[in-house]
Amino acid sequence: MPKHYRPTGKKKEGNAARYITRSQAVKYLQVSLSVFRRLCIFKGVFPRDPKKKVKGNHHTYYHMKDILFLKHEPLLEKFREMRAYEKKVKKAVSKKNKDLAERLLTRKPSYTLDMLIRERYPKFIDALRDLDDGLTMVHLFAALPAIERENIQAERIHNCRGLSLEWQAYVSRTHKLRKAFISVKGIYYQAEVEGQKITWLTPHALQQVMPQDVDYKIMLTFLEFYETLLGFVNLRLYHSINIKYPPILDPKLKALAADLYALTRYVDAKDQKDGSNNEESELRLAQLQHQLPANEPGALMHLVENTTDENEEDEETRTCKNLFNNMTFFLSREVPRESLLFVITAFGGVVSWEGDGAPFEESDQNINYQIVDRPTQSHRFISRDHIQPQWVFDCINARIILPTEDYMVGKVLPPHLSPFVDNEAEGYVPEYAETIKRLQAAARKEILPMPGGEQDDLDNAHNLLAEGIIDRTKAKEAAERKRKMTILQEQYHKELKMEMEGTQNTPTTPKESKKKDVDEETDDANLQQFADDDDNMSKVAMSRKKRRLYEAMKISQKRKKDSVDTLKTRKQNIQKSKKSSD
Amino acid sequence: MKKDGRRKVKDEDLKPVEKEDVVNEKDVLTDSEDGSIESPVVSDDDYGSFSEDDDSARNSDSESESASEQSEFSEDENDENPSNEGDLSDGVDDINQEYQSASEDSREVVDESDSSEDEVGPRNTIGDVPLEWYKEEEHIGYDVAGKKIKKKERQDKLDSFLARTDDSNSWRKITDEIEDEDVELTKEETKLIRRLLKGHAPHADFDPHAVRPYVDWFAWDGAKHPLSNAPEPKRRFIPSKWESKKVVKYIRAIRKGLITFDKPKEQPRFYNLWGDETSSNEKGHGLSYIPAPKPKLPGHEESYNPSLEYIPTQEEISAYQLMFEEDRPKFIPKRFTSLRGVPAYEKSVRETFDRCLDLYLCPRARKKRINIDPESLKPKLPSRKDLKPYPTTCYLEYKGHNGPVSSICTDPSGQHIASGEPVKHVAWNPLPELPILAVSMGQDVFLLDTGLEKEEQKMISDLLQVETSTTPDESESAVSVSWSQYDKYEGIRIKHFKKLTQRLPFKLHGLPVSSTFHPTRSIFFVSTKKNVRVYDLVKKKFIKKLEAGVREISSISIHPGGDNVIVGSKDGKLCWFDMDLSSKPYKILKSHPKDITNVAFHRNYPLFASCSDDCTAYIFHGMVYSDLNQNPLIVPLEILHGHTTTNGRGVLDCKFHPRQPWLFTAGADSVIKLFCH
């Protein structure tokens, strides 16, 4: 009999019923590839794998339950339809049938994605956790130029803007932001919202690069997926501080392109209203706030302070909400805008800007600093600090006020750090965080040790580790550092005593240094002798399934370590470099 | 005058007409005046305007006419074809047709219409009566007064000839037999002709497809009845059933909202979805739902303006280009000293989309992470310092080899040890009292004596006899050799595998390897490349085969109480196996990353040993209890290095001191080494 007999009419049992292939599944469901394709993104239905690949390795599986959830959805069933809708109109089309055609194109029918956001996000909580892709998503579709060619159209673009910049203006006035992160790639951001914490990506305000070789199809379908989502999630925030969704945006603002200010004020007018939620007055608020004199600077932005609810507030948000309290900036045309209004308001500062719409001008005397991105500044304001963008940034995450003079204009700036990034976790800790830790110690009136050099370091290697700044592992590397320092030290003193002396003794000296590197290169490499014996030992003792786990995670720790050990390397080369250059 | 135009470009066409045309008009027009009533019951405006032509024309020619011509014309008129007279009749009427009778004063004029019953105007009044009964008369007929039309002289052939000859315009004129004359036609009536044979409407001008107004001609005269007088029927006074039945069904239709007439009101796109979160118990899908991981976030390396440490070199970024593809770092950082400098990063619509192709694509599974220090996965073991004594550290080193050494043995007493070089294998008899080394050599088996008494020489000779009788009778070379104790043939038996599978009907599968015995009973172990195979002496049967799992066996050591065997095998396993338990191996040892070569075990000690050509041995403690329910106690102790690799051998065979923890190691280094505790 052979191995796999199985008895007619008994029905398939294990992984072989469990699991199908995927194109197992899609002649199942009589749907083409991309539909299925289409139903699993909007379904969320992924592949599994199975112990036993039963098809073989270069399949990919899908649970049959999975399938069975595809096949009782009614979307399936309204894109039979629609596929049947648009072979009827063809059809009407190629026999020339324009009145058939064109009622048939009155007809189109639809289908809206609600009820599968709530079946996959049962909770709003769930929809929120799974928020990091759709805003990453929007806010890179509201950055990208509309093509039709790759049917992209201008009206979900201009969709996908509005959606982030309603997130946006409602992240900033909730001041649930936590982190910002210029990096190459664009602009990180993470926030705070019902205790998830929300990661997104905005790209650059450039020109983006279309490839040629990415199916767009595939992304679209994502993007109407979270779309969707997106404007849901909105709505239930605005529903939360008591605004209307979707926001009436003032026209004016919006042909500026200040939308988001557009948005931050008209968040914030709402919230002013708390009582009334009469709609028309609301509107007529709207209206007239933009028919408010220009020459009252900050009055709007002023309003935002509200202490309703603050004792809702966390102590995180309140220390968020007071970073920039009782500042007003001013940024010039070359700064990024929008990514500055959005981060400057969550963090409780006031903001205007160079160009139309702006609710104030730059000559106004209340602004603390002004955000420029050029060599050199013409005129400058004595009464105001004329920062690089960095600054506000590195403010952000650090939360405190740095001290400017890094950032004025023109100067090269200090390393702009990842707030995502443990250092103690990653074993290396850049020397910029480091001053930072030490500028938030001083914040925070504690025990601050002095800003030095290194020298420091070594001697206070105690007292730090006392304070708990610097790790074991720290106190350890500082420690030996002292020891070979002082060894080197005594050996300097030797030299010297012979030197005094007048001996011609220093060729010898070497000689018996190297003998004794020898020595201990032996008693090293005995030493290591050991270890690796000990290490072997333990090996074998192991069973293979724990030995491979043990290898594995040797691997990846020595992965670490040598990445770690390059940057020190490196920045020891920088550094001699520096010193050979003075 | 638009004819006037058209008729000039056609004169320019055909010149050599010009002047018979010009002649012909004359003609008419001499026609037309001297009929200058005319005709007022004029039905078309056609003929009104050609008649207008007519005067237009006259006015613009000169008044000169020959009434003979005209008379001529008028007299040739005789109809020949009566067919041809209805056609001819329209064209006919336009001009004021004379009429000649026989007397001048008889002539009449008579106003022509272009109604054909109106053709009273011919003289002759015989009516439509065939023209042969006036055939043989002299008249033609009568006219209106009853008086005879005298018919005309005939011309004789030649002369109507020869005026036909002389007459350009001959081939226009016909004759109209029933008048008696003969006819010339004028242009137009040629063209009329013309456009009649084609089937056209007779005149030019006519557009037959043009929209005119109704003219109702009948002429009601205030009849107040219409022209059928029938009943109404009832189907027009009742409503239609169809009508209705298609009524109902749009009410229904409507009733039931198939049909709307407003437009549907814009429901707002978004709404609280999550609005009773308190009721939601909804499961999910039996599934468990796998959200995806998170994206990483970024680094410090992945800044605009990171520090300085994180850029690679210049030869750090070109030797990236030689690594493999999966290893190359994904992102490269870069520095820019101002935001503005930031370029939109290439590679972000295609990182969005890989994300997508992720979420989508890649099959989900749960997986712990542990995140635990790995020393903590090393297993706890029993204090090295409790297990003592074991061999250490190298005491003495036996030189005098010059090649590898290939086997070694130690005598019972442990006073000796033999060795060998060339020699594939070396055993000393177990037996003190007997002290016979058997060497393994090429083909032969050989039996030294070492220091023996007479009278158990000659035993031995004897024995030496037997087995040099047999040895020459293998084909292949010997491999291994070892000694049986306690046999119980009372003596010393060398087993030689190969032989014994000779005399035994053990079939063996594979090449032997290597072979041992039981310590106590005669139960003799021999292992091939896969497995180890059992035999009872005895009962000449198969007992057992050991499954060691393992590439390839290479040796094969028993516990003095000879329940235990460990197997070495060449991919630096050691397989201890528990023969009361299973035929596979209690415990698998992996401890050596090249070729184990021998494995042994102590006589007295808790010991075992592994040689490998890692050019290490390893010393185990192991502890077999006599209590069946209590495992093998197995710890390593100490790895013993010392040996150097010659030929990418180490060490090529260990064995322990009978009596001392002390081990012996033969390397390939021609050195022999003994470790003590």
Contents of the next structure:
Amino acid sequence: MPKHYRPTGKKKEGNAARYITRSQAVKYLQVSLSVFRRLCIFKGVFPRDPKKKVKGNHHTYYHMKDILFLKHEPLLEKFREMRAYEKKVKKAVSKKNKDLAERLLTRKPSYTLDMLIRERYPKFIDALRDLDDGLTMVHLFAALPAIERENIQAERIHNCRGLSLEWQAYVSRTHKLRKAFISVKGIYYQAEVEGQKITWLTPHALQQVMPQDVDYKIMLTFLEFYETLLGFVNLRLYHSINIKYPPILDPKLKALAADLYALTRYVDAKDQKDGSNNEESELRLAQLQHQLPANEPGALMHLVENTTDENEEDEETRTCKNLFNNMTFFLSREVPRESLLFVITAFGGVVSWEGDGAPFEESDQNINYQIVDRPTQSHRFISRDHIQPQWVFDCINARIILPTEDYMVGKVLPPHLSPFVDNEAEGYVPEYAETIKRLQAAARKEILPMPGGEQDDLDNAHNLLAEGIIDRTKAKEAAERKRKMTILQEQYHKELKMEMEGTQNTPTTPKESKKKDVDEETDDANLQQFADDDDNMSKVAMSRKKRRLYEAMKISQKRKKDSVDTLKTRKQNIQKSKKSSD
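Give me the form predicted on its own now, not the form predicted in complex with its partner chain.
Next up is only this chain, free of partner chains and other molecules.
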């Protein structure tokens, strides 16, 4: 009898009983493949990769516990009811029974994902940790056009836009934004909410191209879940600062596509309403919001002062809050208004723009900076700086007000460095990063060492001055003395080692000394070979998994080193070309 023989009807064991293929799961649950996908997305069930694939490598496997988890889901019964309802409507229409079809259309079954949100995220901190993909998806669909053939409805687009602006309004008013970076894909943001770093991507305000090779049904299923999740998160965050949710926007500002500004106005108006004892209805508040003092900078972007927060502001939040404090910005019509409005207000600035619904005009004398993106201007104001949009993002990433000379209109901008990259860990620090580092040290009134020096050189100013006035001849003499001392020290260590081993120290002739020098050079040449052999011997003692992991680490280190060498070579070539041009 074979070793693994099992009689027919015998209970399965091992991976055969622990994992199930997707086709088997669909038959087991008695649903279609599309319904199974929706259930897996809503419940957070993902395929597994078992070590031993019983049915072959070309199948998708799920854990049997996950399938049993889906079997008892109440949402599964709702999907079956909706399937039966669609069949009834189709049958009534085919039989031309209009009365029955109309009655059925008024009784369409519906479902909500509220219980799923509470089930998957028992604590609020769990929802914040899983919010990155949701925010990116919601911001993506907020910028897409409504397409009927892909079942992308206009109502869903408006809902996504409202949720994204509510999130941005909260981050802006509480000054939780930490990083921003403009890339080809879009604009990356990172906020810190209740100790959790949340990163999301927003597309550029351009016409979006809809590719044909994307399954929008799956994306819409994810979007349906993320909309519910973001709605709950916004509700909790707004209640944490004593603001009622959902906010009611000013209809005039909403018609002018100034939704984010309308949300900030709502927060200010709600704060004034909470401070007074007069209780007004939400509709009356929305009707009277346009009567607020819009041309007063202090009433536009100031923080909600009377809101009670359990946690006090930390040092970084205070720094972000005061970065653009007492600064007024004006946005020209060609710059991305929403992103700059979000970023500047999150760091304590006051913003206006060119167009209807603006809080103040372009001719206001209190404007400090005007952000433009055109090489020529019809008129300029001498009392303000005309800068390009990159200056704002570089300032918030550096946490200081950078000089505006390099960001003036018509000038070639400095490199836009990513705040998500650790230059020290990568092994290459760009030149402009060094400049920003020195500006930050100057703002903190610190002294940094000279390029190529060390921090110990600053401990004694007299030594630093003495080293600075040594000429080249003295420097060469010092290097020669150091080399001779190193040779004598090595010879002393060798003699000491020979005495410990018990060998006699005989005087060496010039020929023997030359021979020793040749031997030392040979040893130096073979040093790398010895290191490689030692590395190979250590690999032999490793398991296969550890060896593959070690090789992958070596490959990644080599790639990083090659990229750093490429950057250094490019930098040298650029410097040579500049010198030759000069």
